[in-house]
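The form predicted alone is given below as one chain in structure tokens.
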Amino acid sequence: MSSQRRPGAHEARAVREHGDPLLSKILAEALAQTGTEARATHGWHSYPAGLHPDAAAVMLDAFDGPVHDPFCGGGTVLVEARLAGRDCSGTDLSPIATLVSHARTAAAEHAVAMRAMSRHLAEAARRRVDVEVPELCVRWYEPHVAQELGRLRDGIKAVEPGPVQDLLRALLSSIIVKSSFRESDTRNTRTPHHRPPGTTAILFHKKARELARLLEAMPPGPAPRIRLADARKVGPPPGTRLVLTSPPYPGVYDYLPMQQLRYAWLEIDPSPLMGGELGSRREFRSKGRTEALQHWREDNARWIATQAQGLSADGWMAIVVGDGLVGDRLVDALQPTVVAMQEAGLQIVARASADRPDHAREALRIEHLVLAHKP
């Protein structure tokens, strides 16, 4: 299986290690990895902010049995399990998410016929049909552009509903912003550039021919079970040893808005989910700093006890957390995490922090891998 690593993540500076000595290495080990790695599925996919998967790999070559991630996003501790052939589960609030997460941890048995159907709709999507285009979405496109999206949009739409209808619907996702005058996942500048007309619909086909090969390359192995759900509320599976995650840093990101075109290309209503969002930044600014600060306190150790009460005795809890930002005032989130783990009843054993340069804004922030054990 090939692995290809490119220059991306922020590298990790002056890792610290607290604790249990044998474990604390092992937290600092994966907490210093950088670089975008593109092992198996990893890189077929933009997902913004996801724990690096030779974190990933590290923390599940050294805590054995199932592995739940409550926050999964993209599915990287997923597809890490995959590969290691470990039973897994993850869930996400996002629906997009759960797609991607669906899609990078698929059945290879899925790969021929999804490979075989994004050929025909590719061909139809530049023959020239007027197809209606959401009106949120005009401004983001060239027009032939967006008229390719919304012929292979309509095209998926009447395949059956099953395994390759979903993974059509992520081969669409994961074109929506390349497509587009986004200059970014996480950044929501307009940047107009040129793509000729049949090339989105020829990149469609290209990312199913990639993720066809990245899938039958795949070691067979349990297929993870991956819910649309609220970690607040629902716990790891029966059985899990391992709950490793990374859930949103406070104040940091809109995760939910950030995925504004799939949404709409993808005909997904998010506002139910909006306000279940953990830590979002917009809440920091409608509700000011104290206020949200209390009400992300209160979420973080509402999921944090729903998993433990999960988590198998004798099993092991792992959260990457990092500062939070707001303005230009960082917003502490290891001592809320260690005091929320420690009243669900875990013992906090090792910890590795580590200084990541923030070079937008020429400072840096501390991120840091907590672990804590079940008695």
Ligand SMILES: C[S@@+](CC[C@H](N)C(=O)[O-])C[C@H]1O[C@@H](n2cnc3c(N)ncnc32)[C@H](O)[C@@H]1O
Second form
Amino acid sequence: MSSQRRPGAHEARAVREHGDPLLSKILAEALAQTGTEARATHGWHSYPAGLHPDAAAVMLDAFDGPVHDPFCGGGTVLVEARLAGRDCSGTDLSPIATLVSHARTAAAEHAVAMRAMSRHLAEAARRRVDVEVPELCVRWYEPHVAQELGRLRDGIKAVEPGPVQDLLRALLSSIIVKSSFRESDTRNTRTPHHRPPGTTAILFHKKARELARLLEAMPPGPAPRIRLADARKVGPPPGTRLVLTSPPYPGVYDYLPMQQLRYAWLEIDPSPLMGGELGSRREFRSKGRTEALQHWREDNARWIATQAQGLSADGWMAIVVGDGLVGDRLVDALQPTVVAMQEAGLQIVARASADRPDHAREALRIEHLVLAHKP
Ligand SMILES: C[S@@+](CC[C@H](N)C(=O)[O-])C[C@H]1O[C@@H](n2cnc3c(N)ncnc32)[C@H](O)[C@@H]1O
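What about the form predicted together with this ligand, after the form predicted alone?
Once more the chain from above appears, this time first in line as the rest of the complex follows.
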């Protein structure tokens, strides 16, 4: 067990084990991790539906060699791999996911340059110079907050493109929802509140100092290779021994559209990517349950086949998969996942399953961690 983890810090859960007794115990330990874990850069930028950092750490302890996460999201697996000094890589279809993953695992030397630059940008953002605010953002911010964000955006655009500019963009991204009237990444309820003038620029600089401090505390090691890519088409790099991931659950989230404020401020056009999102809630709403489920099954089989093909012989694939939700009805994601893994030539060796109460929807959903071996 990694020394950075705090045993007993998380609520114990009843987890059921299936298959190989030793391996299913490891899966059960991973799945039992709950509660907030704020170590390293995990909590620095919000990202929805993150894997528990300790779940990733347990799996990395148990399976060695290069690791790949094809749905890397905010980079939980990559941060843990980086902490463990492991060679790792990741892809995601969301440009915000790759921006955040990069920032959470960046080299300390870039962070130091980013911190120095952020101070200068924050000072400039407090000067009264009128800048353009994206149309879509006007109703989500107090006017002076939108002006500060606009000045930060313009200041970052003037920085030379490269790793430091990328970190500054991630910094801006980290305060976009927090300084808005939007309730959270996953809830777009508008709740107006007051932020005194100047505090948005101060927050930007504070987040820069925080990120630099966290990155400086990370052990030196190989930087993860992170790419904007579709997991159905792009598999792991050669030599990958473990694919560890949590793909979208069918019908639960709209990962790409929920970042609309960030796209507007960061001037990203996500429209060419939208159609590639797996199991999106909007597809279940627009196409209906039967057709959308069929499409999700095909997509699910495709990404599993692509990842299995790229995995080294004698490698492992571990997938966290949970019941989907369409309207009030649960969608079983386990069976199609197991079948797709077998059809991709993998041998299912163990599984753990846990009940997850969904308080918001008054439902009990089941989450599984499935482990397969590539012969
Ligand atoms: C459950 S989240 C992953 C969270 C991640 N495990 C973490 O800890 O932050 C699922 C991710 O899948 C991504 N995604 C959806 N469709 C995709 C596709 N076709 N290829 C790659 N990523 C995709 C979403 O953008 C989202 O970041």
